[in-house]
Amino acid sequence: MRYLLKKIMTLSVTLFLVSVAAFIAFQIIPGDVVGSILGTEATPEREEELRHELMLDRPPVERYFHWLFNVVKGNLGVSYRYSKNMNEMMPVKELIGDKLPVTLSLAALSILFIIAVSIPLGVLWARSKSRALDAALSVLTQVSMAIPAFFIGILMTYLFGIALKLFSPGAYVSYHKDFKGFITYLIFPAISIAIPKIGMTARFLRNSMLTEIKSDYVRTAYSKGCSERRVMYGHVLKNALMPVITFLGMIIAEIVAGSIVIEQVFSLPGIGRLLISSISTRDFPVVEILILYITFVVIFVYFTVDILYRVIDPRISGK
């Protein structure tokens, strides 16, 4: 319970001094957010009412805190940018909630994919005794991590896409009208994400497992009698997925903040597309709402990291 408290502790902490920073920096960039807002034609008397209803008027300090204690309700604020018409400005926990499924759905099937296939590849490449897959498996790996997602993305879209025709390049299907097609749309994305992930995956799990066959545990479990499957799947992979999990949670973490590049190349309304436009329009309430979005993934996911570190080996429990 300590523990948990601790974590806990340590992420309310850390969303705090990210929000004051965001916050800071959105204060000393230039630029006048109402005159971008109404343009040059606006009257000084509607640019004064503007300035009082976005609090612009107010000191930093009120400011800063009247929006956190309105996040902490669940009051996100409203965008600079957005609007559901012409008089009303669109609620950043409403854009950002249409946006996020998206986003989340990427990465969940991304996640499945490199764990699917990089988990069993790494696993039959250090079990192999054969020099041609081993060889084989080291080129493949090689090139997966050397080409970058962004063009794996594009010649999927052009060889998928355009050539054989199993999807429609830039024709986003909302999950608001059709759940099925928006996940077989997100299926070429995914694996755009998934292949260099795939590749780095299985060889660090491949080298954890070499070191650990090396150990005297295994001869130990061979010399008992221990079938060779049960010494790797009992022992050895068990011991080697430590570190992989901790490499695991980068990754994730990366993917579920937002895959801005491939969000960019399939056109999908995702967080990392959102993030891009908002800040070349200077949409400060969303900004800081998806920095401390960003925080907060890669903070949870290493806390749960944590946790599974102490379910696979309880020795960990007991530090």
Second form
Amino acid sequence: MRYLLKKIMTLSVTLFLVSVAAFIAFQIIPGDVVGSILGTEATPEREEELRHELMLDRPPVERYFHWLFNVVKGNLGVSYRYSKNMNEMMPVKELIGDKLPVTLSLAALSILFIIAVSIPLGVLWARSKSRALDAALSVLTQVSMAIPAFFIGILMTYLFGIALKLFSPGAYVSYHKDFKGFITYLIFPAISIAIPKIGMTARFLRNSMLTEIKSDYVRTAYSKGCSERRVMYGHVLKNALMPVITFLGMIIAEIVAGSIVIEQVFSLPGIGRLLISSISTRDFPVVEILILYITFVVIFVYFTVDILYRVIDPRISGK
Amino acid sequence: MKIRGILKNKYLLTGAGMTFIILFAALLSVFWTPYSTTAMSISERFAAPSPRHLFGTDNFGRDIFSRVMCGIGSTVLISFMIVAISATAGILIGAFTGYFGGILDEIVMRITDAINGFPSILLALVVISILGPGRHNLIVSLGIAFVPSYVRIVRGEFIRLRDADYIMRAKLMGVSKLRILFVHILPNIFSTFWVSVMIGFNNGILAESGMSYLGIGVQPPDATLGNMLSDAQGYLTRAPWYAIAPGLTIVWIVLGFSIFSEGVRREAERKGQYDKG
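Could the form predicted together with its partner chain be given as well, to go with the form predicted on its own?
Shown next: the complete complex, the earlier chain at its head.
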């Protein structure tokens, strides 16, 4: 329990530091926000008014806490780019709202693929005594790790989209309209993200299992008369999966990052594309919120993995 | 005897061969390419690969093979610079915090922990959004993004070695702290450090091509493998080779280098360098 509290403390402190860092970083950047919203023909009075409304006339510290309070309350601020004039401000919340599920579903689907393929593959690899299979898997995983996910995406678009016509590249169905259609559009992007990670995870699991197989408890289990199946799945795999869980936790951060690039390849309207376009148009309120959001997801995942670890393996207890 | 051992190491040989071809192409591209990388030719748009144009031509009729050669040059050089920046910073920060410990160490570690959890490409995106897109900013941003991974490893090694007997003796002899750090400890962490440098190089290649693909790295008309791929995606139906050539080149570079580093690792293991620490 004390451990849990301590963890939550560090989690919030990290999040706070990231938010401060992001805020400061975007304060340094030059650029006239008001001008970009109102255009060049605006009167000085209107500019002053908007500056006042966006609180740009206040000191940074005050603005930071004002912003932070609002974020905590769920008011995420307004986008600089999509706000046309003072009466039509585009709230960041609205902008992110329907893009979030796309990225989250994409990440979830990729993780599902990674787990579903890499674990059986790793077990098969560790158990196989065939040298040909060993060599084949070794080469295959090595190659899969060397291919950038976005290139896999491009190849998939060509092979399944253009040549085999299984999906139309660039098209997308909103999850509001047709959830099944939405998922089918996510399958190929998810596979593109998953392939390099599958290679890594399968390799990792195999090495982990081969180390476990050498340990004493395996010999004991055999001498007790356990079948090979039981030793493998009941003992070795159980122990070998422990480091794999940490590894998967680490990968999840990369999957989130990977989906940003992949969204671009398949033109999926997720937060990744929003982030890229907001960066190139310097729409900082949006960038700030997205960074904070992604940081939160990443930290939260680490946190969950850490807790999960303690639940599965009682040997690790809080100091 | 020694050479025969190395020749037996298939990883080292294959990897070195693949990497050599890449480095040779990169070096050659500085002096000579089959065609000019910017010469356009309307009559030869979207020419399929042929003996005349090994990898075909692109939407402007430019020779893709020549552009890939130049692209290799920029990509490898950028990745090299990224590694140079992040590894140097990593050694300095890791050495001081690991050896001296204290509050500074605690602060630096918390920061690196926070950054380490953050995907490096995202961090680079943030830095790019502050500095603006472009080649130099790309190098700086990825250089910064990869620092924590080195800090962690170097710091760990320095902590492991700072209480070693030979360091104690060096201290007793009155050797200066700087000398202990960089003459006595640093050479001993080299084998561990080398592995992460090699991984870092590959990560640099992948990150650079990813960022350039997104259009926030090296800007056209300069060719890198990443921005070629992004251009090529628009012409996938008409000229699939335009995408395949730079893509496979990235795979070749990364694969060659990771096989090479695996070979180096095995070679070191064979010599038993790892046990000496």
